[in-house]
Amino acid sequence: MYHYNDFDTAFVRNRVAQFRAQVGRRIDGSLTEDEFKPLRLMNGLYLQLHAYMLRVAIPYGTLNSRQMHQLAMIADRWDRGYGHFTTRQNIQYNWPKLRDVPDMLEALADVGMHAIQTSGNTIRNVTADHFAGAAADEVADPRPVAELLRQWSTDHPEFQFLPRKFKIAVTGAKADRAVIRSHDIGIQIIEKDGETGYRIIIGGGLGRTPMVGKVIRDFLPSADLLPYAEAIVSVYNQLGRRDNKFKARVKITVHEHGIDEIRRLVEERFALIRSGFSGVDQQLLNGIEAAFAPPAFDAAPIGPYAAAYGADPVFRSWADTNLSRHRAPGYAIVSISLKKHGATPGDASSKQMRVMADLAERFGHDELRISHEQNVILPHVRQGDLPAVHAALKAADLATANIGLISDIIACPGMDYCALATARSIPVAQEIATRFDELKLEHEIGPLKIKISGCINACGHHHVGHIGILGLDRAGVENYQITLGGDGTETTVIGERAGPGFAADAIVPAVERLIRAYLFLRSGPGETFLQTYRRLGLSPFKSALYDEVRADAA
């Protein structure tokens, strides 16, 4: 993985020192909150509902054990002993005191981490496929490209005050595990006629106006990536709406001008600036790629795995749901669920962080990933070591066998923490997971993605959930709308709103009616909820949601 060079280290340390002085001036009253706000946001510090929140970047979701140990230490020393992993592959600390934030940033800098550009109208943390470097279907590891984009975008003098925040995601696989079509720019590494290049997608996004991104270039040669990205952001910086923040994202710019006009302007800008990129960016990329050389995989015996799989049903259930195919024989990708039934999705205690760090160091070539689905990945584990890994996870309450199932729910912090939220998300996720654990149905239900947002900003990605839940305020009362049929993969679709919303005490029964209808309607155990929905459409699910309620009321 990439390690900071001297320039990186000096840059981050200088930013910490600068912010320490700004915090001091805020505390002594020299800066008002209005004056301090843009300064703190540039360093990832929000003012939430009850306290400050520090959002720390985990670029393209990659960590080593030392960094995870440091995140645990920060949670213990300056927060409340836990951290919250987000859909942007960040970690958030929800309870820091303002005076302690510079020390937290200093501790992050000690391990090559920071909170720069995790907020504000700038290019945010670049995200990537959480199976990067390990996936069997991968054309190329996307992390070197993501790191190149991170270095290019950090403190870019032209792009610090964009019309609105700007998000980039990269994948190097055929399957889209990075939701690239829901980003301002989505990048897919592809091969065409023996040449490796990029498919470039622009104008995706969720929020109050969800849109699926459009292809602006079907194939871009590798050497053109940085100037083309610069051309896109430059055009957006000129055309993006600054008169209305609700219409300021690039998706609206693409919608208002049309993809053909945006493509014309981008290509025009690209032709103008291309010669200014003399190849230094490609030399830099070559060095970055060397830093991401794969570990030395070995053909370790898989006997312990086979024995445990045959003899231990608990291990077998975990293996069937939480393991994915690795590119190297004798290895597996381990997904660690942060979604124990009844727990807060994405939360990990400091103790759990240390367990995961130790497992990565001992069994996982010292690598971890954070997924946009708020779980943690050990990307390179020998199959023979899986029983020992499972035993350690089980002892730490991290062995829930539910990856991809109904209790593996994405949920934003909602009104429990967020000042923008209009409803709670966490309790709804907890109640759904607990209910279906009681019913012992989730393995029978099979693959199903529920995503919950506590406001229209859609940080919980509800628009692309197979079942999406949006919490709103209706005259001071929490009301939950349901969307169905959303998909965040390579076949991205925005979910369809089912109808009127449900009260807080009615949303879990509504989800249960949906699931029972699916089990009745599916063609067989092999047909997933999404496949059934696509075959039959909204009508039978809408009937399940509302006809029974109407009958009870009659």
Given for the second form:
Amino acid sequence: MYHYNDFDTAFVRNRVAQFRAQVGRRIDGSLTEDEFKPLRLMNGLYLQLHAYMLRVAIPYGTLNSRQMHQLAMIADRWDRGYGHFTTRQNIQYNWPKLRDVPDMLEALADVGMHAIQTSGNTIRNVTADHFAGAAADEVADPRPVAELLRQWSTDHPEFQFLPRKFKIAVTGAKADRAVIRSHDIGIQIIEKDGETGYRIIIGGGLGRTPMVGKVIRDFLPSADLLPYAEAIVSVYNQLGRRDNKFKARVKITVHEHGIDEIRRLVEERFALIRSGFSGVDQQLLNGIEAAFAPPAFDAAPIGPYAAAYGADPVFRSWADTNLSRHRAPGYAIVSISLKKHGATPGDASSKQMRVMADLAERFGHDELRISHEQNVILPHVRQGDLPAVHAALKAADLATANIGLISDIIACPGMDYCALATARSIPVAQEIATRFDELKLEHEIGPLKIKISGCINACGHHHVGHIGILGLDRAGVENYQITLGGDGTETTVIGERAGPGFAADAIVPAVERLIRAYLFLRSGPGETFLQTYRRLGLSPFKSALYDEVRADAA
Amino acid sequence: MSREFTPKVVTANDLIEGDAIWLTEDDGWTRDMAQAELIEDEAHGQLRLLHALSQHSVAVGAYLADAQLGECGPQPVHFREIFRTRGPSNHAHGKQESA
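Having seen the form predicted on its own, I'd like the form predicted together with the partner chain now, please.
Let's see the whole complex now, leading with the same chain.
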């Protein structure tokens, strides 16, 4: 993986020193909050309901064991002994004190990490497929491109005051695990006539006005990536609306001007600036690609795996649910669930972080990934080592076999932490997971994505959940709206609103009615919730949600 | 006709700790909402808010929040303000720890 060069190191250290001085001036009264706020946001520091929150970037979700150990150390020393992994593959600390934050940033810089551009109207942390470099269905590893984009976008002088935040995601596979159609720019690495290039999608987004991204270039030669990306952001920087925050994202710019006009403007700008990229970017990319060279895969005998799979039903259930196919024979991709039934989605204790770091070091070529689904991935594990990995995870309460199932819920922090939230998300996720664990129905239900947001900004991706839940404040009471049929993959669809919302004590029973309807309606155990929904539409699910309630009320 | 004024407290976040604090009658700040000044007059409320906003070395983001008089003093009305007196529901962190 990529290691900071002298330039990166100096830049990040410099920024820490600047911010340390700024915090000092805020505390001694030389800076007011109005003056300080943009400075702290540039460095990922928010002020939430109960405390400050530090959002640390994990570029394209990739970490090594040393970095994960450091995240654990920071959690213990300056926070409450845990961290929260987010849908942007970041980690958030919920309890830092203002005077400690420069030390926390210094500790991050020690392991080549930072919190720069995790907030503000800039290009945010570039995300990527969490199976990058390991997936069997991949054309190319998306991380070198993501790292190139990180370097290009960090402190880019033209793009520090965009109309609104700007999010980029990259995938190297056809199966979209990076939600690229819901990003400001989505990049898919593709092959055409033996040449590698990119499909560029723009104007996707969730939030108040959800939109599916549109293809602006079907095939962009690989050498043109940076000038083309710069042309897109440049056109947006000029055209994007600054008069209305709710209409400022590029999805609205694309919607208002039309994709054809935006394409024309981008191509015009691209033609103008292209020659300024002399090829230095490609030399840089070559160096980055070398840093991401795959580890030397050496398929060891899978004997222990087969034996454990045959003998241990708990291991078998975990293996069936939490493993994915690896590109190298004899290897597997391990998804570690941070969704134990009843726990907070995405939270890991410092002890758990250390266990995962040690496993990566010992069994996983020293690599870890954070998924946008708020789980942790060991991308390269020999199949023969899986029983040992499983045993260690079990001992750390990390062996829940529920990846892709109903309790593998995305939930934003909601009103338990977030100052913007209109309702809580975490307790809803906890209760749904606990309820379906009690019912022992999870595996029978099969693949199902529930995504919960605590406000219209949709950090919990509810629009693209098969079942989406949006928490709102209705006349001073928490109320939850359900959307159905959303999909965040290569067949992205924005879910349909089912009808009126439910009170906090009625939302879990409502989800249960939906699931019981699905189990009754599906053509067989092989038909997933989403397939049944697509076959039958909203109507029978709407009946399941509302008819019984209406009958009770009558 | 403008809406009738409902009782308020002035609240903010502490500059260093970041946690919720409330303005008291004697111009101090408390971490216990019951000790806060309950404001029952709109014009007085505006003056108290202005005072709070001038305290930028102590308090961040001061605003007026609805409150009602309980047995021990002012209590929150809206659920968001209830959470601020307590802490998150998934961990026993924040104010509920010392309660």
